[in-house]
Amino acid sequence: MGNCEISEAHARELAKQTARKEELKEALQRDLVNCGHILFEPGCGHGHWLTDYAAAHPDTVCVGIDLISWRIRKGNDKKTKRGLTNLHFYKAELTEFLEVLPPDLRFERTVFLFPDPWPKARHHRRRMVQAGLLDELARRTNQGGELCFRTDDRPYFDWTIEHLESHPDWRIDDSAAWPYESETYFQGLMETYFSVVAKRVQGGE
């Protein structure tokens, strides 16, 4: 029989993960109480675009997450400076965020702005757009809700198109406009970029 005991280092990491998720869960329940729908930006960076969107759409609750603490601090500084009560930033990993998010909360729109393309083939599994994530987003998005994706990396754009076209719950809407144009610092550095908007449909529709 194999040894099922885990190392002390692994046990400490599991304890840290549990505490991190519990803290995030409490924050989400506190901040998003009685909130039925949100606009969600995973990988929000410094929060430039999301802050501008929240200011222009005061009736929409906007949530951004990022893994890097100082980016979240910058986002919260922008939020405070502009007095935006409909905007929330969290330091969180995407799968953990989705795991502890209140189950009845729905995404009216999910926005991916220039996510890391992970260009090497052996790293493609690290890309945010994956079949499993599209499944989870579809489960949390009502019919007619949107998934918006923008990148300057053409191979990642093609990858996303392929995944959306093969998914039964998402349909690319070529007539849909980008939800809000606000040029970020990084977008301003780019010569070109590619955008797609997909709608949540009934499975197999």
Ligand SMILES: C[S@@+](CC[C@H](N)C(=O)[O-])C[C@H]1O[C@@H](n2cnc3c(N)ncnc32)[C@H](O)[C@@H]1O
The other form holds:
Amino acid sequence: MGNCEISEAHARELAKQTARKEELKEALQRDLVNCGHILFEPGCGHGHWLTDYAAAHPDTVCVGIDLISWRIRKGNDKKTKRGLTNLHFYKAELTEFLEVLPPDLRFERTVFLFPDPWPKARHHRRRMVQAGLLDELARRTNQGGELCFRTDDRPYFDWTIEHLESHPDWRIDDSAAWPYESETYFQGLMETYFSVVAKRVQGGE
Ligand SMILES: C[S@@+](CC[C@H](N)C(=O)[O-])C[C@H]1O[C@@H](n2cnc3c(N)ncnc32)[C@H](O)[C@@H]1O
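Can I have the other form now, the form predicted in complex with this ligand, not the form predicted on its own?
Up next: the whole complex, starting with the chain shown before.
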């Protein structure tokens, strides 16, 4: 009976996940079909940076996702207030989002701003930057496209540098400027931070 209860709970969770992904997939198809390239910010929080970026780049479609509903609501309030039609926020988890994103959509730039550092070694697998994620972003990014990463956490910064250096499709570009400066909520709380920009290259270049 115990096992049966567990598997029923598991089945309910799976059904919820399937419904959530289906709903997200429909929204993405409706909003992003035929838009070609996007600027993508995983873990966009309240959307401060992305809203400013979208206002300054009206020809770029900007997409932000976050796990937390009220942060996405705040982002959407900013979008509405400023009348930005090139900006979209979704409540979504990064892996699920990538699974249901229209397959032909390309990323011209992906920007990570102060992602959760998960400092304990046993939690490192929860960090957004992982070898598999760099594979997936490379698959979606044309040559010359960018991955930009900024954090106040030195160990997470070193982790990201190591992952980028060991990936055949990304090359760190020390001469590349940070694409756009506008203080994020978390940036405002930090005294120092570290930034890196990597370019998509042809594997082995
Ligand atoms: C420290 S906050 C930074 C927010 C914002 N970028 C800033 O600088 O103010 C990290 C954000 O990433 C979100 N997040 C963490 N893991 C995520 C995941 N796997 N998918 C989507 N969002 C995630 C969290 O909910 C949180 O809002």
